[in-house]
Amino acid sequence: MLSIRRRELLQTMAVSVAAPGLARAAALTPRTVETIVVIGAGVAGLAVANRLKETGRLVIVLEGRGEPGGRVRTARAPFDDGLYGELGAARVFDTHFYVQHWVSALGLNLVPFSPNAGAALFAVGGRRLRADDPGAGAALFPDLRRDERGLTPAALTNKYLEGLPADLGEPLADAATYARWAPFDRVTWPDFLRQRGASESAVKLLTMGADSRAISALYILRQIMMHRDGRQYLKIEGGMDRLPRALAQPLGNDIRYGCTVTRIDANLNSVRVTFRKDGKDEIVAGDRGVVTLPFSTLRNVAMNPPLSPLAREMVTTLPYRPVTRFLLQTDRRFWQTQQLSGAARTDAPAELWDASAGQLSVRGLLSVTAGGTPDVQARLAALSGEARVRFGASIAAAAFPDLQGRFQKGITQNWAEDPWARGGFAVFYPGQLSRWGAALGRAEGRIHFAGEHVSPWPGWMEGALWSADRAFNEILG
């Protein structure tokens, strides 16, 4: 049964989420035409611009890159046979309602993210075992306690989450609720598991695939609990970039590419945005502004007047995950002949999946997501071009040794080096989420904020779209 808060959220979505081409509500037409300057043509910026344009407002979207999408980036070159893979956002949950609404409204389709057959792998210390083997955990981590042996990672996680407050899974929370959750925010995720009685081996098993040593337990718990009703991952058929491209189409020349925002001035009546284009400074003015830039890049933009102290603290210190994505083409999907799905988690740490699932080519495309650890980042910083791709292939070979004879070509995206992102997605360190959670994305005068980083779903397209809807409703008043 849905909780009251969850029902309220769904009801709000049902009445307030509109997309281009849907019926317009006359009540949304402003008495005087407003101009809204939207900074960033990622998913959040495009969604809020579309909704605002539907009400008759004028929108100006400023984007530093030469194309829409932000950290939603689908790579089709240099791969053969029409293969494509995701360098950024790659999947959504079947419980992501905002994503499902926009995908449907724009005539796109969601398909299963993973193949229906085959097992995933665990690869630790040079050993690899099937994840569906009930003895895999104990074989890889012999020091698991008797009560931890024979449990899948999901069952082991549930063992140590038993008795937690159910409202950790509610997207909307006020300051009092975050204060009540503060004990979960004082420790890292591995330390939380230890406090709940997990052995060191269980901690290693449950944190495999990503480095969570510095991440707040509250951040992880919120992600787990908000997705606890999910049954499967999905992806957009034809590539995730089809969503931002479809959102950009009705905006046309309202989007100005190649514009690097350097300054935002706001007063009681208007907003002025200074940006650099083709080596020259230009200014646009509007009645309001919507800032969707990651805080990792917004911290380089001058704000006048300055943001409030708490907002300034968030902008200058919010961490971003230094994620690197490798896409590796193979001559065959050799993992299928071994009854494997192409998915794996390793102690690199890295997460792998079959990016070619559902595509027609006989060739394969393995996706490898690594990073978050200083040693991996240091290795990547010392490499470039093909050497980076080979480094990614060596990470994948820990789970799929046959890759060495099947690998053909690949590409790399290091999000920490991307000048428009400076990181893959927002994360939170201990003490940050309980202090900031209720204030994330709060408007500052005529400046509104949107993006995955100011939503209950950091790191997800769902969060970006949810935040766009919130900014839209703030502007409507």
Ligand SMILES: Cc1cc2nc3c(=O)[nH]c(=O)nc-3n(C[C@H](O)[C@H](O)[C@H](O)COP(=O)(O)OP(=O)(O)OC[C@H]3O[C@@H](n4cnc5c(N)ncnc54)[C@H](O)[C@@H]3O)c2cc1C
Second form
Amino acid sequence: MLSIRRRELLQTMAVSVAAPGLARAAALTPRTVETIVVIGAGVAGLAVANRLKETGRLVIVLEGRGEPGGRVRTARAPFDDGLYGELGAARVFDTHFYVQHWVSALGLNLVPFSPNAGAALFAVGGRRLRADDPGAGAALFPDLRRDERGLTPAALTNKYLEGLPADLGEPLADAATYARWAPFDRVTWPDFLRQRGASESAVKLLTMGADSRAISALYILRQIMMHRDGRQYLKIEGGMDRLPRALAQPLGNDIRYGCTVTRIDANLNSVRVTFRKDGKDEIVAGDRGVVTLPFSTLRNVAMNPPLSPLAREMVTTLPYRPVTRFLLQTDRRFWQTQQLSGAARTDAPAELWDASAGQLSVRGLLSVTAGGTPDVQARLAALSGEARVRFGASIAAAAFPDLQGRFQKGITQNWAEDPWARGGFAVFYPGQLSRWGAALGRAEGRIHFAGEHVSPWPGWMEGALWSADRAFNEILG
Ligand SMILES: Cc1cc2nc3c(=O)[nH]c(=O)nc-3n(C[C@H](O)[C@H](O)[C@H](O)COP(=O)(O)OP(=O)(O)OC[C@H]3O[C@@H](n4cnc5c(N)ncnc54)[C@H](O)[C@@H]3O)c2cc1C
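What would the structure be for the form predicted in complex with this ligand, given that what you showed me was the form predicted alone?
Below: every chain and molecule of the assembly, starting with the one above.
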């Protein structure tokens, strides 16, 4: 059953998003037409621009790249047989309401993310075990305590989450709620597990696949609890970039590509945005601005007047996970003959999946997501081009040794090096959510904020789309 908070959230959505006809009926008269400058053509910026345009407002979307989508990016080249894979957002939960709304409104389809058949793998210290083997945890981590052995990772997580406040899974939270949750925000996720009684081996098992050593337990708990009703991962048929492309289509020339925003001036009545295009500075003016840039790039944009001290602190210090994605084409989906799904978690740490699932080709495409640890970043920094791809293949080979003979070609996207992202997605260190949570993305005068990082779903398109709706409602008043 939906909780009251969740129901309220969906009702707001139903009024503001699912009824474009109503919005059009309330269109402004020409004399009062507002111009809104939207900065960034990722899914947050595109969604808010669509909503605003539907009300009759003028929108100008400024985007640094030459195409829409930001961190939603599908790679089709250099792969054969029409294969494609995701360099950024790859999957959504079946509970991601905002994504599902936009996908169906734009005539796109969601399909299962992974194949139904085959087991996932764990690869630790040179050993590989099937995740569906009940003894896998104990075999890989012989020091697991007796009461931890034989439990699947999900059951082990539940063991250490028992009795936590259920409202940790509510998307919306005010300052009082963050104050109540503060104890979870004083420790890192591994330390929280230790406090709850997990053995060192259980901590290792539960933190496989991604480095969480510096990450706040509150951030991870929110991610787990907000997705606890999720039953299935889904993906957009034909590639995730079909969503931003479909969102960009109605905006046409309202989107100006190749425009790097460098400065935002605002006063009581208007905003002026300075951007660099083809080596020259240009300015556009509007009544309001919606800033959707990741804080990792917004920190390089001059703001006049300066943001409030708390907002400035967030913009300058919000951490971003330095993620790298490798896509590796193979001549066959060799894992299928071993009754494996192509998914794996390794102690690199890395997460793998079969990006070719559901696509027509005998060839396969393995997706490898790594990074977040200084050693992986240092290795990547020392490599370029083909050597990077081979490094990705060596990470994958820990789970799939047969890859060595089957690998054909691949590509790499290191998000920390991407000048328009400077990191993968926002994460939170201890103390940051308690201090910032209730204020994240609060409007500053005529400047509104949107983007995954100012939402209850950091790191998800769901959050970016939710934040677009919030900015839209703020502007509508
Ligand atoms: C490796 C990786 C894996 C992910 N996996 C998933 C997943 O499986 N599922 C999921 O739902 N989400 C996932 N995400 C997160 C998802 O991609 C983001 O939450 C979402 O795309 C963010 O959208 P946005 O509009 O907030 O930001 P962005 O997409 O970053 O949009 C901001 C835009 O601003 C532009 N920009 C930046 N600086 C400037 C400037 N100075 N001037 C002008 N333009 C500028 C950028 O080019 C960009 O287009 C993943 C992200 C990464 C990196």
